[in-house]
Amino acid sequence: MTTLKASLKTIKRNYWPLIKSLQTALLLITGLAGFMSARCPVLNPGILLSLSGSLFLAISGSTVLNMWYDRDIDARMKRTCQRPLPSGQLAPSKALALGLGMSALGVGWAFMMMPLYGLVIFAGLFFDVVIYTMWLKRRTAWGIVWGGISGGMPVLAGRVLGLGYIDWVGMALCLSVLFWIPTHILTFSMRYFDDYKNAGVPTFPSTYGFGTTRKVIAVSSLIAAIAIAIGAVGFGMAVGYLRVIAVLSVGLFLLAVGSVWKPSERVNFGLFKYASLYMLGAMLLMALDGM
């Protein structure tokens, strides 16, 4: 019993932080919402469980691989220097093995369920790890576009698994996440401007200034809200749920405009937190509507 407790403690301390559980959970929820927008989960519990398992492994695996590759950057940032890899609590080889193993299992499981579903999952992992993290993140602030594309893959994958093909509704939902991600990431990069500067990572605030970044956030938030509304109407969401999404969308846009009109650290951080709650709320409403 003592050995088991010690092992669980080690996993919680050294391995659990590698998957960024809150981020992984949010992306997993988008995938479930995408599936439930196309097929009733009550009648397909086995597929829903397999979707959850394959998505969790693929998303977590890509996150671990990102943490492994960015350990040198994390070591130069106050916010991240105490993570297991930069702090030396965990050997890089163990993190690499974990990331590759989880990624392979998740993608392989997805391909066995449906080749097209597996292809979308693989595309998300490839865009995230190879294109964004390894190639563009340290070179250009525009790398977040590719990070946004990878973030939109789970909801598209869920929709594909439910339908068996890619449709315009799935693409609209994918775009909603793509344009939501700048709101999330750019507000974060403004809050931790000095950290990213010290690490040598180009961001929109360091490249174009805070004023331009806030305008980009406002425009991106508006497009994300429109894309979610189009997708929701496309799959026939109930009017009551659509009204709630409309209210949430107005709140997101007003906060984004407020950050341009009267910029402050408080408004910026409030927008960052609200953006996550907004996406979570919108996806949960989609899931509820599909039940």
The other form holds:
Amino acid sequence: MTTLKASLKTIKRNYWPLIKSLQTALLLITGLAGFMSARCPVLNPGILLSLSGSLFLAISGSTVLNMWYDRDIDARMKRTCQRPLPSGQLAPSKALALGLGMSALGVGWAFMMMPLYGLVIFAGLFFDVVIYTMWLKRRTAWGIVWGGISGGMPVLAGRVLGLGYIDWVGMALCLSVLFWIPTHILTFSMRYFDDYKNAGVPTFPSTYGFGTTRKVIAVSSLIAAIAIAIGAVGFGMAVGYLRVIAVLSVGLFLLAVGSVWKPSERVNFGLFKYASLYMLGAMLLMALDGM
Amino acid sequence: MKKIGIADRLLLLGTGVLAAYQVAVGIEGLELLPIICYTVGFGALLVSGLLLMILGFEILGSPITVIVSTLIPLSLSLGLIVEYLPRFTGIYLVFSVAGFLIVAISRYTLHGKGAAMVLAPIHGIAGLLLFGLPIWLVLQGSLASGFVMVGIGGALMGVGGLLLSFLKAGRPILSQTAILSVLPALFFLTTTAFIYGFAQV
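May I ask for the structure of the form predicted together with its partner chain now, the form predicted alone having been displayed?
Let us now look at the entire complex, which starts with that chain.
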């Protein structure tokens, strides 16, 4: 019993932070929402379990691989230096094995369910780990575009699993996540500007300045809201739910414009938090509508 | 200033969820104009509840807060007028739009008493309508007695508005801590009363 308790404690301390549970949960919800938007018989426990399991493993696996690859950057940043890898609590080889194992299991499971679904999941993992993290993140601030594309893959994958093919609605939903990512990541990179600078990671604020970054956030928030509305109308979302999405979108856009007009750390942080709630709310509405 | 606590956040989240429910489901089947009015009103409640939850009580000092808090009674009372006193729709629509713009502009051009003098009559008329019209309609026998809850919601909103106005004017009725302690609950109760009342129609 004591050994089990100790093992659970170790997992919680050393392994749980590697998967960024909140981010993984949000992406998982986008995948479930994408599936439910296809209006297939959604309350099938077997499919829902497989969808959730494969997505969880693939998303968590790619996050662990990011953590493993970026451990030198994390060690130079005040916000992240206490994470299990840079702080030396966990050996890099263990994290690598875990990341590869989870990724392989997730992608393999997805391919067994449906090859096209597996391909979309694999694309998301490849864009995130190889293109974004290994290739572009340390070279250009524009690397986040690929981070955004990979972030849009779960919602597309979910819809593909429901339909059996890729359609324009799935692409619109994928685009909505892609354009939501800058609101999320760029507000974050402004908040931790010094950290990223010390670590030598190029970001929009360090490359183009805070003013331009805020304008980019405002424009991308607007595009994200439009894309989500197009996608929602495209799959026939109930008018009442569309009204809620419209209200939330107006809030997001006004907050983004507010951060350009009267910039402050508080508004910036508010925008970061609101953007997460916005995406969560929009995806929950999509899921509810599909039930 | 009092820090926002977990219970406060939960109440504000509840307010947001209730307002979202009303926008999504509660106003189905109405004509276009009332739907727009109630969407704006409950939408403002939803977004302001979320922002208060995220940013804490400090945002109450922002001019935007006053502007948004004007939007709520104006749009909800306009919805009531359109539905139940349609012959006054035109004039009240003009009053609402003009009133909102005047409050928005005055928040950035006037200070102190000037801004308060602009705000008071506009807020006052919208608040009195929101409080009185549902009660009058129920007394007339035009609507079910439960609709009186909309008026009670209006009254609760008025209490919140008064507490904050006096606090801002430097003559608080209660201490700042006491006001901020009851505000999330007041917000939640106001929204609940509105939703219950509208569901009786």
